2 protein chains.
Amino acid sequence: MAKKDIVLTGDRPTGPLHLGHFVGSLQKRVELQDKYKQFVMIADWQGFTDNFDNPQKLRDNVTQVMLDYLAVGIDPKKTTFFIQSLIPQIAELYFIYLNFVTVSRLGRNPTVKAEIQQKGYGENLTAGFLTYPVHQAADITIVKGTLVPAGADQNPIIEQSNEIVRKFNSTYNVDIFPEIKIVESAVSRLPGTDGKAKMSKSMGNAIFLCDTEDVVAKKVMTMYTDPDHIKVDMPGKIDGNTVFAYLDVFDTDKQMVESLKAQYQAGGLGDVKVKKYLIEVLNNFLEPIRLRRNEFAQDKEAVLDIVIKGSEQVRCIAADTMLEVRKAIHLDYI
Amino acid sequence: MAKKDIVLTGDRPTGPLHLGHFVGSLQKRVELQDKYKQFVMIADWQGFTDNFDNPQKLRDNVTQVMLDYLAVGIDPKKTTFFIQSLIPQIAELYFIYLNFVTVSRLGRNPTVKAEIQQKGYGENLTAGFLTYPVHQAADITIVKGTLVPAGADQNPIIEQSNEIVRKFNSTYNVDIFPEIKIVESAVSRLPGTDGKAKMSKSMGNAIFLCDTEDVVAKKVMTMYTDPDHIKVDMPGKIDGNTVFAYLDVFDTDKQMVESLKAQYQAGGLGDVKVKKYLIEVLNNFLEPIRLRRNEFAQDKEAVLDIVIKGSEQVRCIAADTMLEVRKAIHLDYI
C-alpha cells in the first residue's frame, strides 16, 4: 500500500450497523483514516436496488449509519463521508462502464449469483439489480479509490471492477483508474448470534452498534453455543460456539479467555455463566460507542450535514475524473 | 395531442443525416416545431453503446448532424437542441428506471432483439446496449416529452418506456411522468437506394442530406428499380420500384409522376430516363438544405454553440425533473 493508496468503502443504509460491521470493515476503517486519504460512502442507490418499493426505509436509516460511523471513531477530520445519490458523476460513469462488461459475465459474478438466488429474484430479476456491481466499480473509481476494506466475500466484486478498468484504460490507450484491492481485516466475519457464519440484518442475528444494554443481553443469552452441552458439569466444544467467537474478538483479556475455554471444554463450567460473562464484554465494548452515538443523536441535523458536506467536495472531486473521462473517450464539448 | 404536449427526438450522431431521416422524422420536427415545445437531442450516449471503441467518430458527427437540422430548417429558436451526454440527470433517471425493468424483459424487446441479431453480439452483448431503451425512457421523460415523431418501427421502444413510466408512477403513487406517443409520418419509411426496406447509413444504401449534386446523381443512376425492365420497351412495374417511390415522396408534381408511372407500365420509358429525372427532382429538392448548410457551416463554432446553449437550459429543466423524482422516492436530502 502507497502513501498514494485513496480507500473507499461504504454501506447501504438499510438499517443500523452491527458488531459484523464493525469487525469487518469499520474497525480497519478507523485505522485507515490516519494513514490515507479515506472516503465512507452512504450507498443509498445501491440500496435503491432491492428497496426501490420503501425507499424511505433509506432515507431513514442515512442518519442512523451516519451516527454509527461518527460512534465508532470514524471521523470526519480525516474521512470524508458522502451520500452515492448526491454524486451525479457516479451515474455517468455506472453508464459507460456498462459498455465494457457483457450480459453473461455479470450473471456468472458469483457474489451476485447468491445474491440472486437467495432473494429468488428469477424472472423478476432487475437490470439494476444485476448490474450493481458495475455501480461500485463506479463508486470506487470516480474518487480514484485503490483500497477497499472489506471482507473476502467481496473480492468477485472487486475482481469485476478491476476488469471494467482495465478493459476502459485498454481500450483508450490511457492510465486514469488504477487497479483495486481488498484490505481484509484480521478479523474478517463474524457469525451471528444463531450460529450461523455470517452476521446480518436480514437474518435476524445481529447485534447492532446502537443496541442497549438490556437487548444485548438478551440476544447473548439466546446464542448459539455448544447444543449437545446440556448439563454444567459435562465438558463442552469451543470450536463452533459463537460465544467463545465473540469472546476471543472482543475480550482484550486473553488469558481470562484461555481459563474459560479450559474450564468449559473439561466440564464445570455452564453456558449461562459465559454468556454473563461475554454481556459484561460486549457492553463494555459497546459502552463509549452508544455514549459517543447518544451525544451525536443530540444534533441530527449537524450529521446530516457533515455528509452533505462531504458530498459537495466529492462532488468536485468527481467533476475532475469525469473531465479526463471525457478527455479519454473524446466527448469533451466544452 | 393537447396543447400541453412535449416533443422529444434525437438522433445518434453516428454520421451525417440522409433522405430516410428527412421522411420519417426531420421533416415532422420542423411542421411540430410550430405547435409544441420541442426539444432534439444528439444522441451521443446512445451512440456510445456501439461505438464505445471509437467514439472520436460520435465527436466528429455531432457538428454534422446539427448542421443537417439546421438545414433542413428546425429552428433553434422554436427547438432547443442539446446533447445527450452534457444531461447528467439523464444517467440519474436511467439507473432508477433500470430497477423498473426486468434484464428478461429487456431481452425480448423485438426492436432490441433484432438488432442484437444483426450486430452478432450473442455473448458479447453489453449492458450498455441491452439497456439502451430504458436510456431512451430517460431521455424522452427527463423533459417530460410525451410525443416522439418517429417511424412505427420505434414502437417497441415506446411501449417499453410506458412500462417504466406507469410503474415508477403506480409505484410511489404519483403522476410525475406522462405517457408517450409516437407521431408518425405520412411516409415514414423511405426504402434504401438498395430497394432494401429501409435506408440506413451502416447498409450503405443512403442519399445524405449533403450529399452534392454529383453523389446524388451517381447513387440515383445504381438504384434498383425493376430487375425484369430491362429494355426500354418492355413494361416495368412500379411496385417495389425505388425510383418511383422516391418520385411519390420527393416530387410535387403528382401528374408528371403518374404520366411517367403510365409510360414505364406500358412500355417505353427507359429506366435512365426516369432516373434523371429523379436526379433533377431531388436535387431541386436538396438544393435549399445544401445551401442552408453550407451557410451554417461557415461558422462551426456557433453551431455548436447552439446545442451546448441548448444543453444548459435542458440540465436546469431536467433538475426540475429530478427534484420532484427525488421527492417521490423520499431520497431528498436537501
Given for the second form:
Amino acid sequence: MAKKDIVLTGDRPTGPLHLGHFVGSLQKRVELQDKYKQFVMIADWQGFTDNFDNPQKLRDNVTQVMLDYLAVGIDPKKTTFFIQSLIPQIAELYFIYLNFVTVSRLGRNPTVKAEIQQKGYGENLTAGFLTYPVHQAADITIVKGTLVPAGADQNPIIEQSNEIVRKFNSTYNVDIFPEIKIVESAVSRLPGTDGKAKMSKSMGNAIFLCDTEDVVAKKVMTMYTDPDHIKVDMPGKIDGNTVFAYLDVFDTDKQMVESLKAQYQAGGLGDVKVKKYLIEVLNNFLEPIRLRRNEFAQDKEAVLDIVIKGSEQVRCIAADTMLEVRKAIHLDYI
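Cool, the form predicted together with another copy of the chain is there; where's the form predicted alone?
What follows is just the one chain, with no partners and no other molecules.
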C-alpha cells in the first residue's frame, strides 16, 4: 500500500464503544495512523437513520465515542476526527450518488438485508436506512479515501461503494475518485456474550470499553459456554464456547489458553473457573483504557473541541472535492 493511501473510518454515536469495535477496527486505526493520512468520522447522520425519533441520544454520545477513541490510543496529532453532519458536502455527494444505484441493487446488499431482518423493519423500512450504504460511499470518497479498516461483514458496503465510484468516473470520463479497499483485522468479529455471532449494543450482549471491573465480571459470569458441560468432570466443547473465543483474542499467554482448552476438553475444568480467569484477563486489558478515558473525561470541552476543529479541516477538503465533482457534472455555475 502506497503512502498516498488515505484511511477513512468511523462509528455511529449510539453509545460507548465495545470490545467488538476494538478488535474489528479500533486496534487497526491505532496502527494505521502511523502509516497513512487517517480520518475518523463520528457518523451521526448514519445513526440518525434508525434513531431519528431520539436525536438527543446521538448528540449526547458524540463525546462518549471521542473518549473511547482517545482512550484506545487514536492520536489527534496523527488522526483527523470529524462529525459527519458538520460536513454538508457529504450530503450533497450522497444525493448525486443516489442516481448511480438502483433500488433493487440496494435491496440486494447482504449487509443491509441482515440489518433489516435483525431490526424487524418489514414495511416500516425507511428510505434513509435503505440508502445508508450510498451515504457511506460519500463519507469515504469526500476525502478520497482508499482504505477502510473494518470487519469482513462490511465487504458488501465497500463493493457497492466501488460500483458507484466506477460508474461516476466512467459516466463523466474522469478519474476523481479512487477505488476503496478494506483493511481487515486479524479478528474481524467478536461474538456477543450470549454466544450470538456479533457483539452489538442493540442486542444487549456487549462488554464496553468503559465498563467497570464489577460490570465486566457480571457480564462474563453470564457468558455462553457449552450447554452440555453440566458437571466439572464432563468433557467440554471449545467450538462455539464464547469464553474461549475471548481468551483467544485477549489473553497474551497463549500457552495458558491452550492448557485450559486441553483441560476443559478432557474434563475436570469447570466453567466458573475459566470465567474467573477471563474476568482477570479482560480487566487487565481494559484497565489502562479506563484510566486514560477517565483522564480525558476531566475536560470534555477540550475533547469536543478536537472533533470540532477536525471538522473545520475536513470541510475545506470536502469543498475542494465538490468543486471537482460539480465541474465533472457541468453544474459549476460559479
